[in-house]
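One chain follows as structure tokens, the form predicted on its own.
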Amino acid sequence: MIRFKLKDIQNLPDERGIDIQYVGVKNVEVPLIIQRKDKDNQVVSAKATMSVALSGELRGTHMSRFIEILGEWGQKDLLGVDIEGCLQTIKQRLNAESARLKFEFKYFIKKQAPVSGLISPMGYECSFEGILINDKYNFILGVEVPVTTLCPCSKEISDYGAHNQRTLVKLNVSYAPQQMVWLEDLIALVENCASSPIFPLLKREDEKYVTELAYNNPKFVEDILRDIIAEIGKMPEITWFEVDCEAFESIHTHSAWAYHQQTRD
């Protein structure tokens, strides 16, 4: 058999001399190992991006690496539970200085109505982010939670009822190595600050327990944001966060929305 070598047309110099910041694949389908807070691990469908910084000497990346990275790390069974490792690796088959690696699911949490105490499953978005800078890493975990919150202006000015919302609060954060954060507490966490948490199963018990459960704790989206500030205050594990709140207005057409980011000692 005759083989011919090709042409590596990635690894040709380029003239223009720029410099890529992030460079990869996106959207690639994996099975992710979670593990929760019960010691027991979840399963989930993830859509991972990975990318590299790129010189400006070189033309292009090696992308077929990437997945092949991927494919290996999910035989060891270490796909979401050794990311820093997985980031060493693809620095080092890359040649990169730098790496990113995150994966997106869907996280699924049994919970209990507060009357009637039915049990069901609700999927939150959520996310693990890995960057490593030279031999630097950082980890970020991120959860979107959604939430009930009711205008305090609108319940103050009406002779009965008050308009509410469907509030969605993305936060992550970054903490210590040696420390865990987990996803059911950051969940937990977001809940207790809205005017009430949603719930995928609801009897007319529940839902006439949630609605004046929210009626009786209103919450502008500043009200919520700063609720949040100040309970990741008692985290001191966490050395970074950012919190974004979008409350979708029931009564209006554009979206009330408030933000903050903070970096701790």
Second form
4 protein chains.
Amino acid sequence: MIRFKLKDIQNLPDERGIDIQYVGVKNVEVPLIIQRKDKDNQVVSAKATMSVALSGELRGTHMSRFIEILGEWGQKDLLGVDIEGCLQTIKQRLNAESARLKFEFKYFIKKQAPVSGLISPMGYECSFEGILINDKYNFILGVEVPVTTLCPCSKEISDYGAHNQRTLVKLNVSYAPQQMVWLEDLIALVENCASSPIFPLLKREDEKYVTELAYNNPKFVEDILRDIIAEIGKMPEITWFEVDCEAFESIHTHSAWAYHQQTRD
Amino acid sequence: MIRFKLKDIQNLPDERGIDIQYVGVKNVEVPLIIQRKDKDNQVVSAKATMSVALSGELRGTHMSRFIEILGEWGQKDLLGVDIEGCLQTIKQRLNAESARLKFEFKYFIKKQAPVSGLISPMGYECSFEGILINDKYNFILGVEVPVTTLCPCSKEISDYGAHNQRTLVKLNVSYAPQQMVWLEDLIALVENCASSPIFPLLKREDEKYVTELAYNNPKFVEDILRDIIAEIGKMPEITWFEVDCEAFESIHTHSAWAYHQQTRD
Amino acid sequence: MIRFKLKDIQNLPDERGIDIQYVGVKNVEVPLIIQRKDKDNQVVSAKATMSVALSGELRGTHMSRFIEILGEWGQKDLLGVDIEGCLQTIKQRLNAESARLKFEFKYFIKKQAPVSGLISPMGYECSFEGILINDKYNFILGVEVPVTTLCPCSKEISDYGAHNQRTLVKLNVSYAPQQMVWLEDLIALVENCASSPIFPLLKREDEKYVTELAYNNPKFVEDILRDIIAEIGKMPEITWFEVDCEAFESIHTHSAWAYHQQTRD
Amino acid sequence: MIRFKLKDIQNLPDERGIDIQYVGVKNVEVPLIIQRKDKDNQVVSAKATMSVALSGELRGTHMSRFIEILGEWGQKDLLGVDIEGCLQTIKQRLNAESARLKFEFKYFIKKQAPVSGLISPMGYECSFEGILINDKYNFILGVEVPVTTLCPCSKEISDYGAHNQRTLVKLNVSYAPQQMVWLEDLIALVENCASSPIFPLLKREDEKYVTELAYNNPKFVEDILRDIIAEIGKMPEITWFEVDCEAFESIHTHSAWAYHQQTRD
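Alternate state requested, the form predicted in complex with a further copy of the same chain (shown: the form predicted on its own):
Zooming out: every chain and molecule, the one shown earlier first.
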């Protein structure tokens, strides 16, 4: 069979003696089954990045094995749950000391308009990231939540009105392995810290409601960031987080921006 | 009930007397059920653009009705089939003379490696677009197919090797309403006109195969374009098409590019 | 000399007999000298797309000649003025019946804050496009102007406040060859049709001004579009235009969108 | 004068007592004068991100001051040189303990084709980043260099040909303050580690040259990464670096990817 006659260049020894931290594949598109809070599973369209550490003794890693492992695990219901199991497989099959895996995907939640009660799906950019170094496992859950912010300064100094805009909050958290944090809960946490949440479907009575809600609730990017930090302070299971808040100002072409990260003991 | 007390600004008469060709919503994210050739349906994550013509007598259209209609139709199995039915609903509920609707989505096909026979999913960017002007309906099916191109000039003038690269072919076609053209068939048509198709998973024996296939089959962007035009010439059901071929040259940072469109009688 | 020994594959006859409308290079990065209204020239960082029609008798065009011509003309002060001269050169050197050329670039204008009078540069995405078919020349000037829009419906139905957002207006115009339309004037035309212009630098007194200006001047995307169409109606030199208006709604993740195009006799 | 009557909301005390690491403006577009190695200065179109740390006692930072400082410094010839001076100004005017500033811009270098000797400009995405914490200053210089990579495995196992593609290398370095590292030198370092550099303009004799050069010089992403690491090992002035290498595989739609970062004593 031809397979065994072809030389395995990647497997050759390397004489430069240089270890590499991450080698792998990026931007692999794959359908994925995600577990939802209190609901059926959801099939999402994900982008995967998968890598291993490469020892200084070997010339290259075997890129196609990542795709094979992804194919095998992608059909299981539990990939969205058992990232650690998938990383153990990668470590073993690629003969590496550490492995890293990230999925980024659009996740849909049914969202109810605040007054009319009408329901419509809203997509959030989310991510699962797992890192396995030797046998130490760390998991990072990520959400990107678009919200409305209304400027406190503009409200205070103007006789009427206040500029407001779409703002994107990116929140990544790590938590103790025996705990569980849901995407739905992180998204709600962020939306509750904004001037107003964003909705896909709003009838006139809903539009009145969110307009007045934002006006009553003005927030700088600094305010949202601090309110989120304070909320996370109430969740003892979170061991590390970072939060990035970018307001696409309606009065400028640049953004107002704030960022903070913190490791907790 | 509050709903009826709120003034309907969009419904006011407009005195500028200017008709607008397209008014609507853009970049609406929604899960969608797509019919597959000979297979089960596929749930995709789509971006929708929906619009109507607006008569010079009215100030504005009712944007939220697009989202309501999308929500109602998005749950049906047949939206991927009955774009025309959805457009009739839009025309009626928004009281317009013409309506337009486009879905763009990543569509996964199981792809078999040429020698090892290993199977892995590959995502293609696809689109459905429907246009209803009065009662005349037109449908446009779109695929974006990444392929390999190997440069005939580089092969001819070099003592060994030839530069090759990822090339993106975008093909849009219209066809007679009583006919059916499948995404799978359009994708295969394009891949057969390239130096080599692209695969998500290739073992060494497959890599040897596609390397040699591309070398034996050198193509300029002009060649791919003409071969696709010739293939479409064999499909009498196609009434209009456009094809765009962009090669992300491995020896330059710019692209080689070719485009053609044609209406057939 | 080696140059003459290498076979010219592109120059070979083609037997498929298929004409192609556009063949060329895309996304070529190049510094460019642009003429400004009443001011010194400005050096911009442009992306160029250049193409010719290819007769059915020839296998390929000579892509490197586009880059050579661009290099020669890019050093002249007059490329920003004499697109037609550059197209004549392309037609001749590539032996083609028609040629097309587009430059896209960020153009900076010094912008004065409305109350404090402070001045700061603001970048606008602009474009020059020329098309030469046989000896008929057409030129398209394009601007992308970010502005603020404040929703008339939200203002009317809410007890206080009104949602507003960044909105992007894209305007392309053609005009009679003996006329001259300036980027600066098209940008001002669009800004005057918005709820408020956008500024890079606003002190508190300016922020109060633009907040109240937008609140006093609510506009749907339909309103901006019609006001721009009406303004262009006062410019008899414009022979064709298209305008696209997309509001990145602060209360949704999708956009409100309107589009119109028109040829004038 | 109205200026002094408007309440300064940002200046109010904050009771949450939460410090924030970075608060500022992002994506500010500005023309910038960059110093070139052995040549005249170059005007580039930059995107700036500027931020300060915000003490827990204050509600907000004064975003407009960043734009004012950028305007003042942007007109000086020395901003491209004296990032530290600009950061000192930011720290002082915003009354902060630390400040951070990043410029990202397209930088053009005249590039000579290897055989014909023809010269044409090529744009590289570059960045300057400065961080001032208390009085400790750190500077990061960044380049993004597109190159060609040719796959060693494909060459070895195939009877003829080898797949090759455009690969993007991102290199960021810090160096001792009294030293100077030029963009031109970092770009050359990366290009020398690839299968072949990329050129904007290649005549047939040049195309033959780069095709054969790449074939004679096959490299995995792992090889490029290690060769760059080894080259940086010869530059004692570099105190920290990170390098990211992504190959846009011509036979896949995903990328092969490698990354490494290192602090040196």
